[in-house]
Amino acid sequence: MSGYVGKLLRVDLTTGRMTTEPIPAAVIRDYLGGRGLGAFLLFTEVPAGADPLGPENKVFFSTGPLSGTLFPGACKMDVAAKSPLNSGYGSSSIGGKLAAELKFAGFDAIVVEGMSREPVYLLVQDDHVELRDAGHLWGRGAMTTEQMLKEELGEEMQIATIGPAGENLVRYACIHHDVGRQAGRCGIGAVMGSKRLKAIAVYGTGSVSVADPAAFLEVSRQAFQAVKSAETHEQWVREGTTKTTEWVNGTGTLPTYNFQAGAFEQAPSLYADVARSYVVSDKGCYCCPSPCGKYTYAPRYDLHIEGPDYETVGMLGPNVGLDDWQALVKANWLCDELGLDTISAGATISWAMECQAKGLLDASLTDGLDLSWGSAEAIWTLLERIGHRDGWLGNLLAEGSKRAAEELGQGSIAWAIQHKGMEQSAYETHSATAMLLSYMTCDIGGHHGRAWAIWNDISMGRDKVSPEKVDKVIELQHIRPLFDCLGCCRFLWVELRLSFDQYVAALQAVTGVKRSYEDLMHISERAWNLTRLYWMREIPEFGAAFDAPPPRFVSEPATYGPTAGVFTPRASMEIMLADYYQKRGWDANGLPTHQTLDRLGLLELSPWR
């Protein structure tokens, strides 16, 4: 089928054997690509009960049918594995140029399995594939490694790396690419580290086949024109995601002091106009007409970095009490060089700071480090300790907030703000019932990317409990991950209002297969339910208890800002969750019914058929 190469590269690190395999047409038909393909491969290839950091786990790099084409924003790749953070389904999206380059090299996906005895990196140059020694790279930072490999292999190489955090099996280690793009969530960098795979370097000279070139060029031209003429285009290019900071602070949804509040008094020092004053240049991914990346320079520390983006601002700024932009840039730089997810890192550090504030971590446990809110030195020191698993505290925090709280005890689990073991991203949900429901039911844990419902809370009434909100969460959980199946960035749809009809038209022109919006949503729903099955298979006791909200949002009032004194009653979220289960075709314990699995063609994959 056009739009696909039709094959994957399988790399066995244990034996050093590399093979090329066809991807069955039925899998492409049923799961489309990207996230859908990754979820299917993870479910069918990694045995039940596999150790996330053991040789049986695998890493799946999967492109979509639009990846590497000339449609705007066709730059995305899904990276899937069993998550070391929570032993459930792990999936993370990465932009930049890697997805396109993999298609140009002649592959839709890479499957990495087994475990190398020594550090290696994978080199893919069209049909030439080899594993090379990475001993000289082991221990190096993620950005440093990328630069070293470009100097060694050529600037045209597209490279994904891990840093010391991945090597040291930090459970929220990420994968780095293109000087500032990450597959950040779920700890898949630690899976690469466990396999001693330091990097993947890809270069291709091929192209992506298109069924109807004339139709595709026309729909792409129209899409580019629509994006460039959008009313918000100029602001988006100027500010990127940092434009969100002022909005969330004004609406009381900016995470502050470990989600105790939804506004930060010093937030204006982190607003987009301040961020822009340090920008050297705008930076975009492959085939992007609206570059949201901001290449930034912090003169105080002589550091260049892409970012910080909004999620990093929220989690390593107000949520840890930091109000200094240049200090935040340094924290971002440390995360990128160490290979740490900025969201989980910020959330876990904020948990530790609250633990000290409440008397649970004294100087004897912190090696004398003062974890006061807003201390840049404490934040930087903790990031270094986490990335290297240095000392008792660094080792504890490298486990993530849930595991750390379970070890420390003393009630500290109440302020580990996480869902299914993964830290909540940067939207405060004391009074945001749709966003809280989307976090509770997210297929990977506390992530906003699957359903950014906070806007619906603001527009529909933030404390409202309604069937309409539940409908919206489900709709978003289908359409937003669908972009990850297509291999496209969703920002052009979210921020610049590019019509989804244009994505449908582009897909038909590329593949030659007509699929309606409803067909695509059905594929996304199938993938969503398959990942639910994965949780059920891996965790026998999995059910509604795993969708419970963090206690903070349903029992403690927010302390400051527009939502001060407010929290959402637990009973309200129970009502919404029950309605969500019913509309999804799941039983009262949140498990897909036989009828739902049959409707979605998943019965043959269900171990309970």
The other form holds:
Amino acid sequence: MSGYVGKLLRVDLTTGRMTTEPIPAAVIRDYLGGRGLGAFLLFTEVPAGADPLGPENKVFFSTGPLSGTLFPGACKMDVAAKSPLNSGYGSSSIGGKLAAELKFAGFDAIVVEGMSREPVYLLVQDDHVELRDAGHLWGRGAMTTEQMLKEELGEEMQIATIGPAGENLVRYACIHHDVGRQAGRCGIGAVMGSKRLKAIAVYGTGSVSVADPAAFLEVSRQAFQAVKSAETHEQWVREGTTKTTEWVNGTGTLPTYNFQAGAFEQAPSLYADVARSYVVSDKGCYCCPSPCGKYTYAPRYDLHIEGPDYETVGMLGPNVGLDDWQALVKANWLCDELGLDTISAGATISWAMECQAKGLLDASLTDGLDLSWGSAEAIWTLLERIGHRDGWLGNLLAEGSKRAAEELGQGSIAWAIQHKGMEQSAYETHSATAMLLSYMTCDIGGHHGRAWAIWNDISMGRDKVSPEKVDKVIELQHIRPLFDCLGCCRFLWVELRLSFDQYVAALQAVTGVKRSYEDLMHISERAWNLTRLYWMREIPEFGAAFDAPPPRFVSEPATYGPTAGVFTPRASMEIMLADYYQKRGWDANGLPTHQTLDRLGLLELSPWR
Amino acid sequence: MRLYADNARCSGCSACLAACSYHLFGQITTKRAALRVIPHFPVPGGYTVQVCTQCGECAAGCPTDAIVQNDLGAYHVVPELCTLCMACVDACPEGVVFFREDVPHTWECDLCGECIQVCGMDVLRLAE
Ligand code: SF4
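Next up, the form predicted in complex with its partner chain. The previous block was the form predicted on its own.
And the full complex, kicking off with our chain again.
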């Protein structure tokens, strides 16, 4: 089928065997590609109960049918694995130029399995595939490694690599690419590290086929035009995701001091105009007419990075009490070079800072490091210790906030702000019921990517417990992951208001197959339920208890800002969760019913029911 | 008329390369374009876009007269006449006459303007 190559590359690191396999048409029909394909392959290929850091786990790099086409933002790839952080479904989206390059090289996906004895990297140059010694790269930073490989192999090579954090099996290690793009969440960098796969380098001279070139050219032209002329284009290109900082601070949804407050007194020193004053150049993913990447230089430390993006601003800024832009750039640089997810890193450090504030981490445990809120020195040092698993504290924090709290005990789990083991990203939810529900039910843990419902909270009444909010969360959880199935960036839909109809038209022109909006939503719902089945299979006791909110938001009032004194009654979230289960066709324990699985064609994948 | 590029505005997305390749060869790829985007990372950052200035050196250097001007005034290669002698490639002061092992002729910008259509940053423009 046009748009797809129809092939995946399978790399067995244990034996060094590399094979090319067709991707069954029925899988494309039922899961579309990208995230859907990755979820299906993870479910069907990785045995139940596999150790996330053992040889049985696999990493699935999956593009979508639009990845690499001439469509605005057609740049995304889904990276899936069993997550070492949440011990369940792991998936992370990565932009840049990797997805397009892989399609040019003649593959829709790469499956990496087994475990190498020595550090290696994978080279894919059209149909020439090779595992090469990575001894000289092992131990190096992710950005450094990318640079070294480009010098070795050529500037046009697209590189995805891990840093020391991935090698050291830090549970929230990321995969780095294209100067400042990451598959950040779920710790899939550690899965690569466990396999001793340092990097993937891809170069392709082929092209992406299109079924109906005339129709495609028309929809593509219209879409580029629509993005360029969008009212929001100018601000978006100037500020990127940092445009969010001021808005969240004003609405009391900016995580501050480990989610104790929703606003930060010094937040204006981190606003978009400050960020912009350090920008050297705009930087975009493949075929993106609205680049959000802001290549930044911090003269005080002589450091260049792409970013910081809003999530990093929130988590390594106010959430750890930091108010200095250049110090934040340095923290971001350390995460990128070490190969750490800035969100989980920020939330784990903020947990540790609160532990010290509450007297649980004295100087003997921190090797004399003072973990006071806002101490740049403490943040940088902790990032280094985490990335290298240096000392007791570095090792503790490398496990993520949930495991660290279980280890430290003394009630510290109460302020580990995480869902299913994964740290909540940068929206404070003391009074934002739809966003809190979105986090509670997100299929990878505390992530905003599936349903960015915070806006609906503000527009619908933030503490309101309404069926409309539940509907909205479910709708968003179906629409937004569809972009990850298609291989496109959702920002162009969210921020530049590209209409979904244009994606439907582009998909038809590219593949030659007409798929309606309803059909696509059905696919997304199938993928959502498949990930739920995955959790059930991996964790026998899985159920509603895993969707519970972090206690902070339902028992302790926010301490500062517009929501000061407010928290969400626990009962509110129980009502919304019950409504959510019912609307999804799940039972009271949050498990899909027989009827639901039947409706979605998932019965045969759930043999234990 | 020729193409101009404002380097400082380029975000390196490569849409121009894909649109150009699609126009010239009917293939969506970044490898068959008639312009070049050169990244400068990690230091100092940013991109340089190399475009054809229509100086005509390529045509002057071609021994088989395979390079002629189209109705827009663009020098372009007539595939049937090209012997792949590389004289044009060597003659081009901007490095924007292209060749590849699997293409039986060299190629260059024909001033179609497709790159301008897809550039979200208004880097490219046509002018005298
Ligand atoms: S909006 Fe940002 S993340 Fe999305 S394609 Fe453009 S540069 Fe990439």
